[in-house]
Every structure is written in structure tokens, then in C-alpha cells.
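What follows is one chain in C-alpha cells, specifically the form predicted alone.
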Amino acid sequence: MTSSPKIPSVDPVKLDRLAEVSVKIGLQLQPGQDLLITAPLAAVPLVRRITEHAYKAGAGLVTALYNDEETTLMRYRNAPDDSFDRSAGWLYEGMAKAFSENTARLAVAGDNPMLLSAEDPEKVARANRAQSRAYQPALEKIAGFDINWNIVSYPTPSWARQVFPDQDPDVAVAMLADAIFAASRVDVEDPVSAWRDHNAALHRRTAWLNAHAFSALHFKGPGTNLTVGLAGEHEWHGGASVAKNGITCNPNIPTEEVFTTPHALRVDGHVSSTKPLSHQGTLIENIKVRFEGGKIVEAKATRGEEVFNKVLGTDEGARRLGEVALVPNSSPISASGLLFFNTLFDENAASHIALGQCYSKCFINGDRLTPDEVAARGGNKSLIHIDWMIGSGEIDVDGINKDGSAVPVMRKGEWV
């Protein structure tokens, strides 16, 4: 048996706690259940710890698939042009089959967010489209919450370099590791209990919002005056939720959000991003869009505008919303003051919206709805699901009742 690479800048105790939390809280992996892990090659130390905890929890079979940054770059620099219109559909069909057989899904994030920043943006866009199409069978199982799934993160050197560019490599990794552990609530003696308490707090928020059953949300602040109509029979979620296979899991670690499904045809007004969006190696800054009848009809950005517009052109649903989420400005990730260049973290620093595919679980009895029934209630369909941040300490949010009356939800970015 080979030993794990020695990485002194990552606290092994907290790393093990993160692995334990991912299995016991993130997945609540069941005895006999198989597990599929995807991860960057540099995240092997965390994957090995996750695998150990998974087997101790009774996992039937753990399979890990790795991606390598250098291999990815070799494609862009050497592959024939038609390569960028292809994707490994056979792989995603296999993943979809595994999910259909109740295999749990765990993704370890940690790729260099700027890996493709120097590559041909047209090739990047084509490759993304091809992968989105090929991944759709597997994505539907995840977006539909058919199975228990979870995402956690590992502080790879290439990612740490982006977050802390002025630090020595080992120091940058250590600083990113500490930030990940704090945000993931594993920097305490009993992280499993800490997560149970956090989930209870998020559930109190969702219960309040669900009791009000608002028709819409209104966001108002500098550069923003946006009304987001909410889908018919929508339901708010946050923290731990029950998947269609009956297992309660925490899909995102960390998480500070409560979220639901907007109505794809009832979003109007203008909105400005409050934090940069890092997308496939491009930093998109100062996004400003205008919605009419649920669709983005104008879109601008001071940086990365071309890439943003390519995203919007993915398909018909890419210009419409699939998620709206509320996050207090005082969240631990926001308080850190860091830009992680990673949506899993950055979306939990501020209230946000997501372009593209909705989550069918965000409907009352969503696990029983067909795709046509989801669409009839206002749910959006798309190959993409991309979150970007619109909340800050200057944004107010009101819940709008069916009679048009308003109820304060957030003031200056904080819960009322």
C-alpha cells in the first residue's frame, strides 16, 4: 500500500474531520451503498481519507475518478479542432446508470479556477457545450435530487495560488486550507454536532419563508431593482434535505444559503453583480443585466463580457433563472473577505441567482413531479446552472404577497 503524499501545510486532523463530515453529514452514506468520487489529482490525500471513512460506514464499493490539469492543457494545445465538439458521453452515461442504481455522488472541488484563462475562448466554449450535453443524463439525476450527493473542497496548490497570489506556495496552501476548514465548520472539536446545529438554524429560515409562500421577491440597492417571481407551489430549502432515495444529505459543504425556484417567465428589472464570477478560467466582473418576462434582454460586464454572452447563448433556458438564494452579508465566508474563485464558496458569501436549470426538489412534492409538471409550475430547463452573486450589505429584500403587499425579509443584507 502506498502512503499519502506528505503535505505539512494541511492540518491532517482537520482534513480527516472534513472527510468524516463529508461521509456522515454530506452524504449520510448508507451501509451497502456504492460511492462515486470525482476529484483533482492533487486532492488524493482527501480522497483517501473519504474512502476510508466511507468503507468504515459500510460502503459497498468506492470508485474514484481523477482529472489532471496538465492533461487538460495538453488537449487545448495539441488536439485537432474537432476534438472540442466532443465529450466522453460513454463516461457520463455510465455515471447516470450508477446513479440510477443508487450510487452516491461526491465531488471534490479544487481545480485551478484560471486554468483555461490563456486558452482560445471559442474552444473553451465549444468544449463546455459538448460536455454539458454529454453530462445531461447524469446531471438530471443530481438536479432532480434522485440520490444523496455532496461537494467538498481541497486546497490544491494551483487554487491556493489564485486566492493568495502574494504568498509563498506552502503558506498559500496552508491559508486556503484554514479558510476551507473554517467555512466547512471542521475547525471545532465536534464538527458533526456543529453541522446539526447549523442545519437546524437553516431549517428555521426555510420554515418561515415557506409559511409566507411569497409570490415574488424584490431586491433593491445600488444598481439593482429586480423582482423575481417565484414558481407555483415553490418550496424553500437549505442545509440538509431528503433525496428521492430517502436519504437525508447536505449537498454543499460549506453552505449558508436558503434557496428556491424562480418562475422562468416572471423576472423583471435590472440587477448588478456584487462579486466577480469565475467561470471556466475567465473572471467576469461587474455584470449588469436587464430582465423582461423572465428573460435577460441586455447583458454587460466590464471584464469577461464575451464569455458571459457565450454562456447566455448556451440554450433557450440559459437566459432565464433556475434558482434564487438568500445569504446574510454576515456569513462566515463573507466575513472572511476572500474571493475564492470557486462558486461553492463565493455563492455562500452573498445572496445570489443562478442562470439555467432549476432544482425540481424546490417544489411541494417535487419528488413526484414530471419534467412537464415542473415546467408548468414555472421551473426552468437548461444545460447549465451558474450562480452569481447579487447580495451585499447595501441590498434590501422584500417578500411580495399575491395581493402586492410587501414583507421585509432582509435589510442591509441581514435577516429582519
Second form
2 protein chains.
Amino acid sequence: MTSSPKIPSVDPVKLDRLAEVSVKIGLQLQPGQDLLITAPLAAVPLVRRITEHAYKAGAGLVTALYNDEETTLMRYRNAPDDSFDRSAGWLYEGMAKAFSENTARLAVAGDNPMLLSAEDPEKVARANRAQSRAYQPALEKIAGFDINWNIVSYPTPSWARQVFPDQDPDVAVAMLADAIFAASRVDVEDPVSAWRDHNAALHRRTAWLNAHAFSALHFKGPGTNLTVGLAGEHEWHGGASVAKNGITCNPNIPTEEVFTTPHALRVDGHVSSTKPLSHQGTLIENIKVRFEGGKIVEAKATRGEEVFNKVLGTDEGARRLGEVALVPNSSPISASGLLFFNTLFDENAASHIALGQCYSKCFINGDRLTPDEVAARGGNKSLIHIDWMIGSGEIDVDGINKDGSAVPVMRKGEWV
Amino acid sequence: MTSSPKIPSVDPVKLDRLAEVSVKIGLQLQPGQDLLITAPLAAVPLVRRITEHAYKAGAGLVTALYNDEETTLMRYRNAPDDSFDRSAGWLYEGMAKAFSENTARLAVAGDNPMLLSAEDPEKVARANRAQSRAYQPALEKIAGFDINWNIVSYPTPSWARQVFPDQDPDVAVAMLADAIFAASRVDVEDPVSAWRDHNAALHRRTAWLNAHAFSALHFKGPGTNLTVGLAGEHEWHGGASVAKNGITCNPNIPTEEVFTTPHALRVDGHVSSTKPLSHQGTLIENIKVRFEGGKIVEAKATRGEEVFNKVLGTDEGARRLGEVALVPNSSPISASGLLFFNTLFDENAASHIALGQCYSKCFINGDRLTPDEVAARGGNKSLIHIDWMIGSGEIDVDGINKDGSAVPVMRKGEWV
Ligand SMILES: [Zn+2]
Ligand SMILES: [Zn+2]
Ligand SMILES: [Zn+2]
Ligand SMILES: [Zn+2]
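So the form predicted alone is up there; where is the form predicted together with another copy of the chain?
Once more the chain from above appears, this time first in line as the rest of the complex follows.
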């Protein structure tokens, strides 16, 4: 007689590999360096694996801050109106202080992307604004790449339910776990060397784009005819990259993109999203916007339009671009055919743009530029940075030289 | 046909009542006030109930910080030696800032009291010292009663295993839950009014002691003959009490003690502990110490003596007293006959003394005294505050007047 053994939802061997890749490739955590982890409560098993790998790598002190979807909902359902303009400023200031003392930063993603979809969008927007403001000093150190940082994902039950709504809860978690492990390239024997090869391939792309130093990119396809001017002295990045503290790290796991800084004043034309954007609990679908002089002057969406317009109203820079990124349609994440409802994955399935804050590292000698110098080159400034997908198998991309001549970069979503 | 239903380990109705008592009696949380909760990961169910009650009471923002016993052990077993002098200073500074902005403080107790008993005591002492130093600015605001604060307990599996080692894990949790609910006076119909009655009874005791304004207390019994001089202008407290922010709260749930500030230089004689002291993962048993001029000049213990001596070596004030407290031997916690391995409970089973930092509120007009004025009256200063039990059914206590005459206070552990 045999009985079918209960198969664990999340493969512990691959989970441990993901933690190892996060510490050794994602962070390249240095001996003696402290580590700050933020994670959903449900991601405790991954946080524990990461913590052990971090200490084995010589971490000084590992501190984890958890957020709990249950208590977030309790706030929306019970807190007084004033609550939604509050934030834990003392905690975000503390995080900024930790980063200024060279603490590395690891974010575990995995929250239910639809958590707040039934809540009052006005309250959601106010709470997000209060949190963004409080988080700004810490975010600047991450966006400015002062320290090595990394994001990895954990298959929480609430996220798995969104990606696989027709599956049993356990099966959904197992399927999302497998998708995360494949996308994060830990479903192979030696994930650390697989990541080294992948980084080398991405660096060949950025070298080619940096050699061309295009003045703009032109995106053309169904619903899209967009010219994205590139910032002066912009630099393409992708894969592993050197933080200002001298540590080479891979901020995003997974990552398939090469990306740079657009010119905040030189974006013109119209563009349509090619995948839904899941923004802090709300799904925004079929975005169509028109740019004039770098600014969004018209915005529509078939779902979540109110939230999208609130996002655009965050501040002056929220209507302008802070990033443009190229991802081939054949990327493993695109090939999976899944919609993850999570930017970290979905942005690596398609070329994309980001509203809001630019990365100062995406300039030549970017780490030495003052905020004024970044602005003078066309770098955008905002409290937000929100990526959304504009690439697909039907989009062509040209690089536009200063003399107006065009160089094919992508055809039907693939590198030429 | 019937099937016996699976009885949940922790009664959800009583758990919810404990959360309600914590918010309404323990904290008296005010509308618009923010709340900072610290808790073991296993206490998530109570944190959620507390969060909901806090928002219903009008909380501005509730923030929970979790600690994880698993990752604490990973540190001891994998981290480099330097790690044990590190602390998350940025986080403790943030907590101090939150308290200075009138954020209320709730600590959920429930960690395994023996967690670190197998670890290197040298590392444990170094890690505790680094953490105590970093926590000092925040602790001063709590010890100084700047804000309303509260401690409640949750029956975690690892704690339950220590209290009921011979029981099934589920049964142990259920038994510890019942013991916590009874000690915390939430096993009655209307726990909020039960707490009001209990507070009134404690206030009658403190009023009597304050009217006498004894110069010293004398403890006598097996292994104990100790005179504890009381600080100049000392004041007895117990039960509900007014924080400097004007809010009346019950810091400890449960609480059975009345307590005041001894004179740091006027403690003489010898004293024996009557219950084990569980100190940050180590059990210290059968403490015997001798005081001269307020200072411990001889210290022994049959178990944990090394850790106890490290505690005494923390700083100058660690060998002197910061608190003396009276608890009748018939207190409900003493009557339970249990050893909780947790000061919050065990100190409320017996009269006790505390090494280290005094409470400045235990002086007449204490909230207006400068640190120098507190010291001039005999108030002790230290990085630590560690209570240990010296009361039992065999201990007599006299109040000593300034002229040397004695007034019976307790006989065989009960109020006269
Ligand atoms: Zn991107
Ligand atoms: Zn981006
Ligand atoms: Zn006490
Ligand atoms: Zn005490």
C-alpha cells in the first residue's frame, strides 16, 4: 500500500536557492554589513532563509519589518478619517538613517495586488501620499543607488489567489512558487552562475545602446506612436550594477530589462498600455495617454481611471517620465503567459515606461551629479515611480540619432 | 451522530476581551493617538485584535514591529563575532522619536523564556548590552512615563512548552492561554469594570503607604533579613496611574503590585530569591545577595550565576535597587501555583525588588524632577531594570519610621 505524500506548496530547496541568490547576487552582501528586510507577514519562510544566508555571508545585524494585510484592512474599515493623512514618519526616517549608515536593503514582494480594490480610492490615495512623503528621504537613497539593494518575491496565498483564481489555494501557491522560481532563474542546478551569464548578456545590450547614445526612442504599434526623448548624457543600465557604496548588486530579481532616463520635457505622442497596471491594490487597465512636451495632457483607462488620475495628480513630476526600459517579448516571463499583477514581474515581460522619479545612476557619472545637474539634463523628480507596460509582440522601436536618422532597435518586440 | 469538535487552543472571545482591556484599560488609547506595538511573530492573532480595537477607539496609525525567535537563533549560530556588539540603533532612535510625538506603546510579551539558554552567555551579554544602549533613549520615555504604555501577554507555543513541559503542544497553549486570561482578569463577564474595581483596591493600599511615608522597609524570613531604605519623597504607585501626557493607564496587565523607589545608598543585609528569574533566555535560580550601603557586594545563584554576574556588571547602577514592590501571597497569580518564567506574571505572584533604573514617577511631583534631583533623593540610574522575587508565604514586612519604630505591613506574605 502507498499513500500519496502531501506535497509542500513551496519547494524548500528552490526557496533556499532564491534566498542564496538574493544575498549573493541580488545584494552581494558584504561581511560586516547590516541588512534591513521588509516583507509581508506571509513571507516569513523566505525571510528566515534570507536571514540565515545573510549571517553566513557575514552580516552584522539583520532586521526584518513586516507588514500585515489584515491590519491594513482593519485601518480602512475602522480608523477615523484623519488616519489616512498619517504615516509612521519616525520609522521611515529610521530607515533613511540606516541606509546612510550603509545598511543594505532587501524588499520581499508578495502582497495581494488587489488588497485595496474595494476600499475608498480617496482614502487609498491620501494614505499613499502620506506614506510616499514620509518615505521620500529613504527612497532617495535607494533611487540614488547609495547602497546595494534587492527585491525578491514570495508566493503568498493572497497573491497566488489573484494569479490563479480558478485553482485550489494550495495548488495556486505551488504554481506561483514555480513561476517565481523560473523567472528568478533558481530552477537550475547552479543559479549563481546562471545569473552571472544573464548579467553578461544584459551588459552587451547596454554597451550597444550606450555606444549609439540616441537622442530619442520611437515606439510604434497598435494604439502607440510615441517619441521618448532621452536625457542628456543618459546612460543605459541593466543587470548587475555598481552602487555608490562600491558594491555590485542586482536590484531586481527577476530582471530582464535595460533602462535609462528619458528627458522630462521631450516626450510626445500617444501610447497605450499592453498589460494591466496593479497599483497599490487597484488594477488599472487599458491606459491611453497623450504626451505634449514631456507632460501627460490626456489620460484614460477602462478600469481604475480615477486612481490613475490621482496618481498623476501626486505632484508636478507625476505626469512626466522617469524611466524608459526595453525588454524583448521573448523574455521568460513574457513566455510564461502569466499576468503576475506585480510590476517586478510584469515589467520584465515587456518594454515599459515609468511615471515620476528618475534614477540618477542612469546618467554618465550620475553618482556625482547634484539634483540640479540631474534636472538640467532632463531628469524628472517626483514622489512616485510607477512602471507600466507599453511593449508587446507588435511594437517596433527605433533609436533616433541627433540628426533625426533612425536605427532599428526592436522589431515586433524582439531585438534586431 | 456527533463528532467532537476541534477545540481551538486559544479562546477567541477571551482573546478579543484581552485586546479590548489592553486598549481601553491598559493604554486608555486616545482618539487620534498613534500606537506602536512590539510583539513576537507568534502573537499575530492578538496583535490583530488589538489593532482593530485601537482603530475603533480612534487610533491615528497603528504600527507593529515583530521579533522572530527563529532568526534570533540564526544570528547566534551563524553571525560573525562582531555582530554581537551591534544593534539597530536607527530603529530604537525612531521609537524614541515616536514616543516624543505622543505615540502610545504596547508590548506583547510571549517569547520563549529559555530561547538563549544554550547560547554562549558572553555573546548573549554583549548583544543585550548593545541593545540596552541603543534602546536607552526610548526606554527613558517609558520609564519616565512620558506616554501611556501597556504590556500584555500572548500564549506562544514556545513559551507554553516551558510552562507545561509535560503536555501536548496544543494543550499547553490552551492551558497557558487560560492562565493568562485569568491573571489578566478577562475571564469574567465585564472585564473593563472588573479592572476598575481592582484599580480602586490597589489605590487604597498606596494611599495607606503614602500616608505613613516610611523611611525603610524591613523584610524578614528564611534566608532574608533585608532593610530597604526608601528614597526621599518617594511615592507608592500601583494599578492605574497618570502618565505625563495626562492619560490614565495601566502599564502592566496583569498587575497585583504596589511599588516605590528605594534609596540607592541605603539598602543593607541579605536576601534570597523566592522564585527563579528568567532573564533574556537564561533561568537564574536561588539568588542570594548581600547589600552594603545600597550596593550588592556578594552574589550567588545555584543556576545562571555567570549571567547574573554579567547583569550586575552592566554599569554602576546595576548593583543597586531601582524598585521595591509588595504583592500579597494570595494574589491570583500566586494562587495559580504556576511558574510562568516571565517577570510580568511572576513578579505579580510575590513581593520583589528590581536592580537598576528607578521610575521617576515614584517620587512626589516626580514628573517635574530633573535627573539630578532624582539622584539627590536616592533614585538609582542604570541601563537595566530587572525585577526578582523575594516574597513568599513565609516573609514578614515591617515599615520603619524615621524614629526607628516599626509598623507591621505584611505577616506571612499577607497584608496585616
Ligand atoms: Zn523598469
Ligand atoms: Zn521602474
Ligand atoms: Zn515591580
Ligand atoms: Zn519592575
